[in-house]
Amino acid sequence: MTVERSGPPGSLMGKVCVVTGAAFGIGRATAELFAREGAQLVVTDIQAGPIEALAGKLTATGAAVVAVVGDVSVEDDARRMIAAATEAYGRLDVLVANAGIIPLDDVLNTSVDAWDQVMAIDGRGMFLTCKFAIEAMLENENGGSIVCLSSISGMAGQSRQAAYGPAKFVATGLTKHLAIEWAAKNIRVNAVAPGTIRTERVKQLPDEPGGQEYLEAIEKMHPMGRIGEPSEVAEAILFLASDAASFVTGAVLPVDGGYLAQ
């Protein structure tokens, strides 16, 4: 299912967003919904035809879109992503940390590369966006919000998620302590928790070895029985991101059916 919004856009309007990791999933829908809301947006990624694909697209229903490649984990191009917006729109007001990726396999299939990438992208990505963010944010009056993409896998434990689970659980305590960090300069630091979503990722894994009986699985873990759409998670991402969240900072948003309620 997609989520169609009732009411005139417009939530975001004038706000000036950054949106990492768009290009697919979570981050795509996200992009998508903020320039509906008036935003003002720096799209990135690592895949620059779909980012730029992605930019054109919003450009020409009439927002206001900067793409920026790069790699999140490379402390150079997050702070290339974050400059894209106080050059482009002179400020930046909210920052979507949602750039990773979703290694699936157990500890002993794991190995070491594989844990260190994805620390470097879903973890020090996370961190060094959220820094470069920060910085920018102080330079307003009105602080900004930040809004980080943690998991069922950063609240609880699940099977298959040897480095990704632990990584989210880097999203889950950043947000905590930067929400404390940062609260006094008005700088709201908050996340999302998903559970499965259909992303590109998730619609991958009936192609790969016990990926359907592990989906089927995963969808019946979840009261709704269903998996989430995309949409469904970029409509509380955008709540967080807006002044409608104006007093809430360090809130970890489950988007799940359900799943963390059990």
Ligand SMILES: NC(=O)c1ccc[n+]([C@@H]2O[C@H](COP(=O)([O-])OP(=O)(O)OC[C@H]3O[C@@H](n4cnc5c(N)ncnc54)[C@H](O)[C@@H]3O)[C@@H](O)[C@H]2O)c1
The other form holds:
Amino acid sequence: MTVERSGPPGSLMGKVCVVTGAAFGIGRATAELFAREGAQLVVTDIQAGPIEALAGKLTATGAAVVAVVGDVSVEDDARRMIAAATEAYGRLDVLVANAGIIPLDDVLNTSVDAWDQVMAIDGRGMFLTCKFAIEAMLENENGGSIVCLSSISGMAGQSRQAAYGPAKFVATGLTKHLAIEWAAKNIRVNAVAPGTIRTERVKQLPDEPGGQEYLEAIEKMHPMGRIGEPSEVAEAILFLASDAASFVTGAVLPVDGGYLAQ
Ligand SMILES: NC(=O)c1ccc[n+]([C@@H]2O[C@H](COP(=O)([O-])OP(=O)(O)OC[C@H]3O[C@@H](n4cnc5c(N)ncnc54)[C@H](O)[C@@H]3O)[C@@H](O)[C@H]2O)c1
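Shown: the form predicted on its own; wanted: the form predicted in complex with the ligand:
Once more the chain from above appears, this time first in line as the rest of the complex follows.
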């Protein structure tokens, strides 16, 4: 299923936006939508070839796009991602803190290394990119907007999410605390909490032990009876990022086919 928008594009015209983890999945769909909406973009990812290819593709459509290769969990890389926006365009208006990994297993099968890795990328990486983004946004007269990728796993318990789930609670927590910290400076911090979304990561599940069964079970747990598409999450991110959400901060918006309403 793809979502076709009606109405003229342009809700991010003149906005400088950084999207982390933009090579694939939700980040990629967001970068593509933001480009159509007139954003000046910095797209970042740990995978050099794919992120440079995306930047080339978007540039060919007439969008202003800079690619930065780096790892969000590494302080200097996170700093470079944000600096690329101020160097290329002179400001930063929007950060989509999306980069993440999704390791799925129960607590008995989750190693200390696996815990540390997801906390470093999904947790510390989000903290670092938010930190440097807020530093840059404080230079703006009109503040800025941050959208973090939480998850239904960052709002409620699930099985086989012993490390990933807690890492997504970090996203929810950062969103709420940073929203309060910076509200007076008009820096809005919100999150989306997607249900299961058909991204590269989720497409790999049938190849993993227990993955197919997990996918079938989780699909049934979404009241709409299906999993979501990256473009459906991108639309919610666009709303929160744009001036249409000018009085929304500290919100965690479910994009989950009704999962959290149960
Ligand atoms: N797919 C889902 O069902 C789902 C549901 C809820 C939330 N989310 C969240 O959405 C975000 C994106 O997930 P996705 O499903 O699109 O994943 P994905 O694997 O399809 O894409 C993630 C992107 O992040 C990049 N990345 C990974 N580690 C990185 C690092 N250390 N530094 C920079 N880039 C890195 C990858 O290369 C990839 O391009 C994640 O934060 C995830 O937790 C996903």
